[in-house]
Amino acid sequence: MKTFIFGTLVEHKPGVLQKVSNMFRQRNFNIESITVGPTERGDIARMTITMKGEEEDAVQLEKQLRKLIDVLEVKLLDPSETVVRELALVKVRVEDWRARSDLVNWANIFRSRIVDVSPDSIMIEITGAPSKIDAFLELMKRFELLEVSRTGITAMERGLNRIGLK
């Protein structure tokens, strides 16, 4: 199975997210991640949807998305021409100074930020490609992971390419 990323522009109003997620559910496809946020225009939101499947499934889902009345534009993004980012918050139990020192070093190597410190834990914010976050989480297994919260992928095409309204 391959991962596909859909960049979409939708009406920025209640119920649109439900319609999109229902369309995937009705066709028995799992959404790996979905992020939604306003664009430079207040009445339009950008939705980035990630799914795993076969090429023909992705093409079919792109066509189905286009049929939804609140979806203004859809584009199946080419990974080689797309910047993909994700944010994760990672809370780790660290009780001794040596573990704290190791954790701070790993965080610096991954260009992440420590955003909260308590006597027994540290919370780290890391942003980047999902593979970078996966690699960081793999290293964090040496500590006690208390919580992980990932935002899901957001993506935008490189250069002048864009998802635009016609």
Contents of the next structure:
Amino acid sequence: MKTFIFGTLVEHKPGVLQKVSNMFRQRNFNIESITVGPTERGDIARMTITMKGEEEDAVQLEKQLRKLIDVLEVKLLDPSETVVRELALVKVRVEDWRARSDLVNWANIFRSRIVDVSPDSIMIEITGAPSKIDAFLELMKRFELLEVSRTGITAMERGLNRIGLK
Amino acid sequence: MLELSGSRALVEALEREGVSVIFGLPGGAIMPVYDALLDSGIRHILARHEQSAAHMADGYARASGRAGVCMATSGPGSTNLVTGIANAYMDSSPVVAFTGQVPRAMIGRDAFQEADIIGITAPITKYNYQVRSASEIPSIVKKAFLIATSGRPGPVLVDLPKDVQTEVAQMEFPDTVEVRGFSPPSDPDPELLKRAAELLAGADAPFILAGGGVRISNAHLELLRLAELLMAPVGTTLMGKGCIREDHPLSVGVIGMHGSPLANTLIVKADVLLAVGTRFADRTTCDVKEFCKEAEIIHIDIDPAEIGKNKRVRLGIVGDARKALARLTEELAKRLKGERPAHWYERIKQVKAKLQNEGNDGLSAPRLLKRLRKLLPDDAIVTTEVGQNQMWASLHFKAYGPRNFITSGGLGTMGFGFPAAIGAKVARPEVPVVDIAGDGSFQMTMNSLATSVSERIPVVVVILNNRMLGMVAQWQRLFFRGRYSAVEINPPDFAKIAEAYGAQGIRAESMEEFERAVKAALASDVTTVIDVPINPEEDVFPMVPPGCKLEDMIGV
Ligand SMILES: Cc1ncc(C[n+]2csc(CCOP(=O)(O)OP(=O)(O)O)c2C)c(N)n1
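What would you give as the form predicted together with its partner chain, now that the form predicted on its own is on the page?
All chains and molecules follow, beginning with the one already shown.
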């Protein structure tokens, strides 16, 4: 199984996410992650969808996505030519000051940021490739992980390539 | 610009689309539209159940090639449409459905007769819209018809909140609209067509499989020209039945689970298979992995997502069937010189002659259907219900035109045939329309008798009455050791039911009575139900058992 990333442009209006995600379920594909946000154009949103599967599934999925009338453009992104990022907020319980300084050190090494501190807990914001976030979370298991919130990935091709409306 | 209420704008927009008939049933949330309809030239046909209204629109669409329109109120009215819409979706039929909805301010509050019909129908429509303001109506209606009828057709639903129907706004009726995420299909790739022509020209045993897409794109003449040039046998899918006249020497019938022995035998021997406008449905291919495993397959379809979806093919060509077949024929003509070998040709003729024979085994279904064929004019339209009746019709009733055999192929909806027949008769009033029915299926929508009689839309229903849910009973006989479970249905007296509705009811207990009944029905201007008792335990053969290959046909 391989991971495939689809960059899509969709109509920015209610119900479109449901139509897209429902199509996956209906066609028996499994979504790994799906993220949506507005683009530079107010009436168009961008969805980044990742799935695990075989080449054939990806080809079929691309066609099914394209068939949805609210989907304006679809591009299967080449991983080697694409910047892939995810953001996570991680909250851990740390009361002991020594543990706290370890945690701050590691957070620095991962180039993450501490965004909230309370007497018993610290919240860290980390962005990067999903594998980096996985690694960071692995490390955080030494503390008591209270909450993790990951956004799922967003992606963009390097250079002048882009997903544009034809 | 015109100042109009939403409902008047809707009616105006429908008239501009050339809509002359709507099948529907009113209710609170769609009353402004029904009021506006009174002042229009559009005929409204009152169904007795919204499912039937949708099937009527579907039958109308398939018989005419134009969009069929149905209408219902909110909540239960709209949910009753669901089966009909799903049916149209599975068979790529252009149905446009309008539903009432609770007023905008009530949406999402579980108001009286509220149903989230947009959410419910998302997976069974090509597209759906909820109208947010009256001024959108003209362009949304235009988009709805464009989407429903172009490319691969399919149903579109437009949901109209009640206060949008009464809201008055400045209306602009556009002549054309653009739907951003929807582009017309591209022309078939000339390079691929050349390669296809080469494959076909070099074939020893080519076979053409025509699907519903051939009918939809009106490509039957192009199909015929190609077949005659290539001298290749043409089989169809159930949806493609009639795309080549079934009495044409090259026609071998329908392939599939209940395909004709000739078609199934020939297709598995093909070395090059040209499949046009078909999605390689499981009832067509049976075990899809094994299906024509050794053949080079060329697949032409308007929907790119169909290429490689169910079956891997050698050449996938995206485009309109008519254009593609015409150009393929040109390419092929350049390559084919001289006579085509026709060694199998004699064999086709022999097997056909054997099958043609009506036989003499009482009121058997095959015999009845062959007789029915003789009694009907060539251009008659036949619809079917679902079950044995459908498969017998597919096997034994020859269709002579691409829009003359209308059946629920994808969803397999019992109760489709009778309302679809009514819709087809509205589209083509000049030809006889006959529903070939089972006693179980007919009971699902026989309340449409009321519509048929009161709207003076005379059709003929032939019930092959085996007093069973026959196809289920057949499977229980074959695959459940003959243990009958919930298949004996003790049907009512159909002739009396027909009469109670003001239709003509005839029970025919011999071939002579059947013949007389059909003649009486054709001469009559009222709907006629002909109830024919047949052997309750007769199987449809041949059959490919579930999970098997086409080659494993039994009962030949
Ligand atoms: C709405 C619906 N419910 C159930 C089925 C499952 N089903 C398929 S064939 C069949 C029996 C049909 O019986 P009948 O209409 O009497 O036709 P016959 O097979 O006897 O010709 C059934 C129940 C179906 N296709 N559609």
